[in-house]
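Just the one chain here, laid out as structure tokens, in the form predicted alone.
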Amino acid sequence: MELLSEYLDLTIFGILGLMSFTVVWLSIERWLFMRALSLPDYQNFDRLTVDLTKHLTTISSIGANAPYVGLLGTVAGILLTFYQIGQNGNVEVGAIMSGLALALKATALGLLVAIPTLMIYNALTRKVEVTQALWRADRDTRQGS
């Protein structure tokens, strides 16, 4: 329990915060892509969606998971708090509200991280859906001249 005491934080924020800077790095990638992409050099829908899709899974991933990491910091933090408890024999009321806020703000941080991914990826599956129809009409306009 004193690995856990002395780990916990640290290991779940730093799992959140590799979370979240893949997310920055993954999204800026996209929007770079996006940006530069030029719809005629494509000939293959496939190859296009395959194209605009890439890393989306991971940013989705990361915002489902993200919640799911920082709850799991909040059941070891309160499992930590009662632990001490037990071992101290200290029921006061104070010290059982601070472990157990202390416990929350890894569940607040996973929230913090999985809002504004999910939000992210939303934005990116969107800018997906209008550039294949933009393609299938610059196709069909193609077609008909």
Contents of the next structure:
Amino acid sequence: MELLSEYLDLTIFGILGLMSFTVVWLSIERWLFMRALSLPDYQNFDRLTVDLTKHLTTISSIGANAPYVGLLGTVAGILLTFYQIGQNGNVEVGAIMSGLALALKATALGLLVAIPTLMIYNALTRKVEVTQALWRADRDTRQGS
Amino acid sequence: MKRHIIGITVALCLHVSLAAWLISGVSSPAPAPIAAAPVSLVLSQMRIVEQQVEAKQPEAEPAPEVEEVVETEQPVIEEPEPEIVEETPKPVETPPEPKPEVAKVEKPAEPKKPVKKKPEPKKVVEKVKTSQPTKKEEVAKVDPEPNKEVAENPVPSPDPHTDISTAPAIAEQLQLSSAQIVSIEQAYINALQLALEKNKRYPLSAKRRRQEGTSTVEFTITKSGDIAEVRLRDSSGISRLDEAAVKALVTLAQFEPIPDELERTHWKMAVPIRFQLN
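Follow the form predicted alone with the form predicted in complex with its partner chain, if you could.
Everything in the complex follows now, all chains and molecules, and the chain you saw is the first one.
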């Protein structure tokens, strides 16, 4: 229990920080890729799709799971707070409240990571669809001519 | 690959700077108010409860003094001398003189029974048992006297009254005027302590070394609320904490004016300032 309480915050914030780091990294990479993409290089639609959707699964997973990681941190923090209260025996309002408040910040951070991630993911998905549509349109005009 | 490198460096810069800002800025001042605030809150609640108790007493004060006088008499009638009680109704019929008197004695005594049980039934009963003989005599004396006076004046039995409950009696007499002042005083001191708790800063160096302690600081507060003559009275043993305690008062500098009810032009007080880590 002591080990858990000592490393809980560090672990949760470490995981969330890593998630956030990955999202920023991959979204910048995707943005640069989309900007530099030239459609005529691709002869095959599936190859284009594979290149376009690379890393999007990772961003999606992080966006979906960051709140749960934060929630796990909060639950563990509350659990520890109550455990310590039970051990000490004296119910001090300040100690309980500060324990719960500190536990809740894990959820806050999880949401803070998840919200921008999902927005970025949606934007990238839309960009992929648009690019695919443009590629198809180009192919149709080439075939037509 | 180039894209990945750019992405990693940007993300790294962003997160490292954010983490550095959080660790340096947010984490250090945040725990300080948490450190000792709960303690003072608990204390203030206790005080408020005491004040309420004190405040309630003066409301019933005009009555209690009379009641207590009767209290001393009444258990005597009940406990040690049930015979007298039995006798009284019987002789009431035969001799006309004691009849009205006894009846009146019983009347003021009976309706006040429920009231008496509330304030201090145990103490009175216990103490009455110890000093029974004296009171019997008093009761005997009381009977011939006019009853209303007995009920109203504590004069006929001042000695047993003071013997039995000296402290509460004196306290109540003082509280007649001072209970509210005391509560105002307490409220003022509580407010001051809360302000100090908010104003104090736990020295970072002491926090890092996990140093704790209580420094008592003496100061004078003027009618207008200015804080002057701040000096350390009892050291916590750690100079950094002492300095922080004095600094808390010096930076506070100005507090609410002393309430008019207290009738003080200045007020010299010593406040313990507690530095405690969670």
